[in-house]
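A single chain comes next, written as structure tokens; it is the form predicted alone.
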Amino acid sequence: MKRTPLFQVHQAAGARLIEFAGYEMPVQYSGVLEEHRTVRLKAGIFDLSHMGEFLFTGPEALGALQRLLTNDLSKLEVGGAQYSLLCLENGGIVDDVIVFRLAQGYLMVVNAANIAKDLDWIKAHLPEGVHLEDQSEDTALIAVQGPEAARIVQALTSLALDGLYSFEAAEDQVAGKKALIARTGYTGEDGFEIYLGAADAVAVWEALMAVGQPLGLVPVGLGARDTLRLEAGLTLYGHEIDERTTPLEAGLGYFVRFEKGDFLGKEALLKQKAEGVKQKLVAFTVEGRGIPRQGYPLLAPDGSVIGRVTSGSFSPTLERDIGMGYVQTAFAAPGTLIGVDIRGKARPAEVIKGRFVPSRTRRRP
């Protein structure tokens, strides 16, 4: 397995490592229920330099990521970021990623797991004018997330982090290390990701740590960002995408900007849309105790199967059970009465609107 440049720091703090997307990563440290706690009440930081990133440089580099992808990167300015969805044809989904638009190019940034995926389909459909460097192996990132992030990471750089919104990004120093500071997340909090070179993840890491734990920051594994962002309401890769399923029926019709030309799925995306989806995704809370773990049937009043369950999880934050899933359409209004096959017994659920917990991302006014 690999390891990330963090990796010896994890160990030092008596995480427990499991395997995930080819890395040895830290899936809790104190505690799943403690550390998601205190990331909705303080803060938490993350070690996800296993992710991908992948920098497009070159006159023809917009271009070619307008094909690529589904959302519209001529709305960026430098500094700016955007969430966006790499499809096939058929409008299955490859990956969702984000990207910066930089003062030197456009930066994408990958699910660890389908880094390898990725490139090889980005290389496939790339044209000429366009150079791709994968800075994966020597990029780190580590987040900060919660009501105390900004006070945190503002203590260990010189930007003003209020002139800086959600999605929006500035290349500055943080604890003397140079970075790309980013004010995005993935747990429905405000707070920021920071990308830097690989050598360095170690020294700011410790340097976030002394500031933060007089004001409770604590280090946070896979276990709490997963249900940190299942609370969200936020898709994962392998759970509520993939390429079996389109954006449309993943509720991120948003995302796909269909004026803005031409880009891989289009076609197969505008005929869906024309005819309508046969399923959608949706939130569901649980009535009584069963989580609803992911392949679970989801059921109709009468017992019959009409869909499957993505994600589920104790809420920590609900102090109930919760889940996302896709059904048929006719059963995706939100108050509308469903159950869940846990175990060979039906519990009783509801499909619920929008996510769990209200997002309290720093939008621009």
Given for the second form:
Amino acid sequence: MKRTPLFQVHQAAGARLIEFAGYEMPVQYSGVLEEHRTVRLKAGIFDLSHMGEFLFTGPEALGALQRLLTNDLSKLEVGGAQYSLLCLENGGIVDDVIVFRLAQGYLMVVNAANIAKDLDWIKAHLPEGVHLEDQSEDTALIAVQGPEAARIVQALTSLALDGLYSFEAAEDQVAGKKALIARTGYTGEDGFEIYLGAADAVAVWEALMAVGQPLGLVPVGLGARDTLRLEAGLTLYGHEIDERTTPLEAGLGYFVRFEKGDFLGKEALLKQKAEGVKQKLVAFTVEGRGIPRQGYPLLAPDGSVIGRVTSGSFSPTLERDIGMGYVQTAFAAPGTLIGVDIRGKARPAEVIKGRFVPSRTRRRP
Amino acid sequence: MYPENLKYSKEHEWVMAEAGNRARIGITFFAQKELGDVVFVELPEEGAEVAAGDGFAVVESVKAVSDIYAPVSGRVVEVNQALNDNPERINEDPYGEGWIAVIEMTDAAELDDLLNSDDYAALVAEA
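Having seen the form predicted alone, can you show the form predicted together with its partner chain?
Let's see the whole complex now, leading with the same chain.
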């Protein structure tokens, strides 16, 4: 099993470690609920060094990425970041990614579990004149998320974070180490994702903990990362999205720009858009108690199966059970009363609009 | 971590024999630690008849759902309703406030099939 540069830091902090995407990763430190609540109230620090980073350079890089990705990169300026999707020709999702435009090229950040698959897919569709460098092994990624995140990171960088908004990034230093500082995250909170050389990870983590601990900063594992993103209504590859689901079904149509020109999956997605999707991803709350888990059937009021759960949890913020899943389109409108089959018992549930907690990211006005 | 006055099942339940053929049941320190934060307990119905080995309650943590098996046969005569509002008591006090139910045993000899504290500690040491 692989380890991130921060492995020993996690061990020393008493983390419980599990295998995730081939890495030995912290799933929790003090406990999922406490870590989750601390991110909502103060701040949390996450090791995301397992994620993949690909750098695209060369004169044809933009053109190649425009063809590989569903979103439109053409208007992205240096220092900008964009959420996007890699799709199969049939519209199924290969991966969801964030692309940064840097001075030297485009940096694509991909899910750890998909690094090898993405590389194969991208290389098979990469024209001449583009250089692709897989920097995953040499790159560490530390996220600081929560209402205190800006104060913590600002204490260690001369970059004026006031001028950096959601989905913007800048190359500067953190704790004296070269870093790409991005105002992005996966929690619904304001926060940063800091890309570093692997050799600098421990020093920067320790510096962030030293300035952050008095402000309430705690290390957060993959367990709370999952419940935080679920409350924020964010999709997770392998749960809400995969090669059998399309961006249109997953409610990610905003990130598919048909007008930009040709791209992989365009034809299939245009057809699906014209015909209308048969299933849609929804978020729902469960009445009473019972946690919907991935794969549990979703039910119409008459008890017939209309879909399946993709993710579910107890929501520490709402203090009730929540989930996401696919339902037949007729049942996807907010307010629709559905059911979820929890180990043989039908529990009432209600489709809600979008997300469980309001977004607190810092949008450019 | 594994009190000597209790009996233990291989499925990580503990049993406290009480007067009147009563068996108080919960999950062990090891079980609650493995599950992590408990957020919901599906309690059995009072009056339900259970056989040793039956799933009779469900403990849900943030990440996992776990069936709780009746370590002895009998009738459920008491359930810990306080867990409805405070499921975290299973984590905080697994052998005390975190008890799940009391079964009135039909055959107290079933207790002899369970593990003692030392044997259970050895079992989880291997896990």
